[in-house]
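Just one chain follows, in the form predicted on its own, and it is written as structure tokens.
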Amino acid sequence: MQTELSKKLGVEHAIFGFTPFPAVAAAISRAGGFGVLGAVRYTAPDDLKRDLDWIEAHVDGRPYGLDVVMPAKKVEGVTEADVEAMIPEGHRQFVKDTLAKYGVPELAEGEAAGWRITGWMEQVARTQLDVAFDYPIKLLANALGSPPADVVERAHDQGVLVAALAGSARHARKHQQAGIDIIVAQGYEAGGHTGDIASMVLTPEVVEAVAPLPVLAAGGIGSGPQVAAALTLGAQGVWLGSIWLTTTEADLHSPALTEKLLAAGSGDTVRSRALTGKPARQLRTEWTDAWDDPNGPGTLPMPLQGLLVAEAVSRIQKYEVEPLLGTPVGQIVGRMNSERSVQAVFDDLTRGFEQSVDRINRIAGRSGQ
């Protein structure tokens, strides 16, 4: 399953998959793909050097990256506690009503809230480059668009390739003129901040509008058959986030989640603003439905929403608190319905891929040759 720019990085499967779990990131690199730990949780640059030195150990020598979360613009003098003062106390009353709804403890005393939003700060993600580009990472991709001019010129000057998240055309092209090594496609399917457009429409129209720039599809894949339909769709290879959420090698330390995500189908998620405050599909919860009530405050802006509700998630997700506990998945959630390893993903990938192939082949009359 190789494309031209998998043999650029080295890989033997043009899978890139994404995760915030350092066990699943090696091993998707050693599975024969590209993992990709995502940064954003990371506040201390040591607790990103102490797993960047696992990787490193338990990669076998394969290339990985790193997913940061960047504004393309920066924001001077602004601190977290800056931002804080900015939420209005009804919004603050409201989480207070919600979580008492529930009966949700109270966090121990001194105990800090261990989901926080500090990581989309831009300051916080350029001590995650700092220690990062010590490590020989071979690409770095962005969540919120193009990151800064000085930072891909910075991943360029260390050979570093460069990648953007885009849900439109449009941003696709702004990628492009900004410098931008690699498109990620991301359609309206996918886990996490999405756009509207559906990954068979937004592939094509992506790959026209800026090749011949490397597209990666992603929103909604799972299985090899769309590996497959991705890469006729012009993709050089896919981008893949909530599959690797059931696999035994992530570690979402709540057993009730897992069962969740096990259980529900590709109809329990809902792109809702409650996590961050912009558009990001999860699974649909009774949080999720008290934040989207027309009844309810509504949410907050970026980061504001984020830094309002980062104690509550962390209370929900620490007593798994069952009406209220969910997490960013994509509609692919429908085909997780067993704990897998990575390497069994893999297996299932690419086993789907090349029956794929074969049956288009035999359609096509090519059976054989």
The other form holds:
2 protein chains.
Amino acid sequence: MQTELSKKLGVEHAIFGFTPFPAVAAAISRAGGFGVLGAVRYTAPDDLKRDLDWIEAHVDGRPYGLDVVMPAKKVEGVTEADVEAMIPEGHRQFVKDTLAKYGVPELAEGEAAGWRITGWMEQVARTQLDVAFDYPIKLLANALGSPPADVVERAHDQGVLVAALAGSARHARKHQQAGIDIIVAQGYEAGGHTGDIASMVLTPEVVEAVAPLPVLAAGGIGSGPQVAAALTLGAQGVWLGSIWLTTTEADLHSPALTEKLLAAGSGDTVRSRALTGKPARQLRTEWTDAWDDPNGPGTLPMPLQGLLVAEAVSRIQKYEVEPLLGTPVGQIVGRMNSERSVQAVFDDLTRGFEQSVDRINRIAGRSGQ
Amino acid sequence: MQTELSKKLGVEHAIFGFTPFPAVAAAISRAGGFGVLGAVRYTAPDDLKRDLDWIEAHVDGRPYGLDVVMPAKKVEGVTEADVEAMIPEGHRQFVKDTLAKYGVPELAEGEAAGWRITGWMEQVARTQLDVAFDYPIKLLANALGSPPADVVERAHDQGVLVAALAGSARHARKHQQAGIDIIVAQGYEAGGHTGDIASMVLTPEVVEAVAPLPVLAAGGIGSGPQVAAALTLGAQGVWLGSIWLTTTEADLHSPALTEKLLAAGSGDTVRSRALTGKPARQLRTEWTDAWDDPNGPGTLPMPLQGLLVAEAVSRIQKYEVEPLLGTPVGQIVGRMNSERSVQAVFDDLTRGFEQSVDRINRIAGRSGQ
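Having seen the form predicted on its own, the form predicted together with a further copy of the same chain:
Complete assembly follows, chain above in first position.
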């Protein structure tokens, strides 16, 4: 499964796997794909260094990349405390009441709330980049708009390709103007932040909008036929995130969450502002229902919502409070029905791809194939 | 472009075209596809008879079908007047106020409001079927659940295949149990009534759920690569509706609406309950915005909403009140940028399909193809 882009990056298959887990990223690259480590949770540079060392030791020399969350716009002269002060008391009370209703325990004294997206992540992302550029990464992806011009330049100076996510042709063209090398077209069905346009429509639209720039299709892809369909639509590769969450190499730190993912159908996700204030697809839970309830207080805009719920989400995850327990995941969750190794997922993708090519050749009357 | 189903129906290409316009339906069949005439607007049997006669005279002996709107559940012992009485006065006032705000003129004295979906359409659909079964139709499709058992039986007795639309694997399995022959998997991106699951995920899920029943993919398809992608996902054909709305053979009776469709991008539709009370994708207009506004009265459930807005929609269409003027259409509207003949659209689909097969063969390293 070879495209111009996969050849350029030196991978066997044009399958890109985004994951927060170093073991998954390394396994994807070892299997012949391109593993991309999500760096957003690494607030301490040493933790990132440790995990990149681990990948280096386990990737068998195969190429891999890094995904950061770097806001396109800087927020100047405003502190996190200023923004905390903008959160209405009624919303804070709603969080307290909802957690109390479900008996969610408090974090331990001094225990920090987990990951949150804020407008202040550029500094954190820059420390991540200072670490990452010491490693032979081949791709730098950004999940929030185009990265700043100096970051794109630094990447290019080091021979690193830069990718950025887009949910519309307009966004994709903005990335192109910012010197981005690869557009990840993120369809409606994808997990995490996503727009309203489904992959079947978005992929070819973005391909045409930014040609000859290569496009990766993201959203709704977790089987060989879906890989083949995305490449048929003009993508030079596929970008898969959700499908790895239930691999044996993944470590969600929550058996209950893994169970929920394995049991969920394609209709069990929702595109909700509950997590960050921007629409992000995730498991539908009583937590997202509470935020999406027209009789509730509703969500706040980014970055307020993320600040508001950060501690609550950490508590729900730590104590595995089942009705509230969720995670960003795409509609492909309906296909994640057993824990498999990354290699097994990969074999399924490549075998299914070949069978789909057989199928379309039969339909096209090219029987010799 | 041949599948088992296209062979069974005797068509050259596995492309099914749904349209309310006889001239479009006939042109699709003449071009080598399978034209399906939407019958919902034919409240007078003679009108349907006239248009089927016209198709017979213009289809060059090619096969074609009919699409009806036949509710799965009958509403017994309730009259339309009973239901009219259930509409809150505040909602009626909201319709009046909104029309007044935009200066929408009244219909002429005695002029009837146009089409509306109600729970009472079974009788109308049955009179349509009484007419249609006198013609050599090869397919009967139903847009609202499985048709009643006796209708399925009557179709089968006459050698007519029965198709039904489904937005989830669960719905598709219900159709299968009802003896339906073909499932139309209607993705989120489709025009008209549609569920929440996008085609990339829905198509293979439905294919697997009802195998070996043939599945047609609907939603987001309007170009050759999209046809190829849908067939790659396991569909035995594609079902296209929106793309024909701006063909030269279509007759929307509204140049302003045609202009709006040609100008609209893929992000200019919305899945709204404004038209019927169930989520249906349509052009986003100030009319849908008014109904979807959290500060407005909100929509009523089907069939109340359809009854409530029927006259208003007719007035908006008749007088082409631009900010309110809309129509059901899918996200593929972003690709409908010029008026073309049905044959030109068809040539684009089949040529693009062949190019996409070439492309996927190159990616798969089957260079001899």
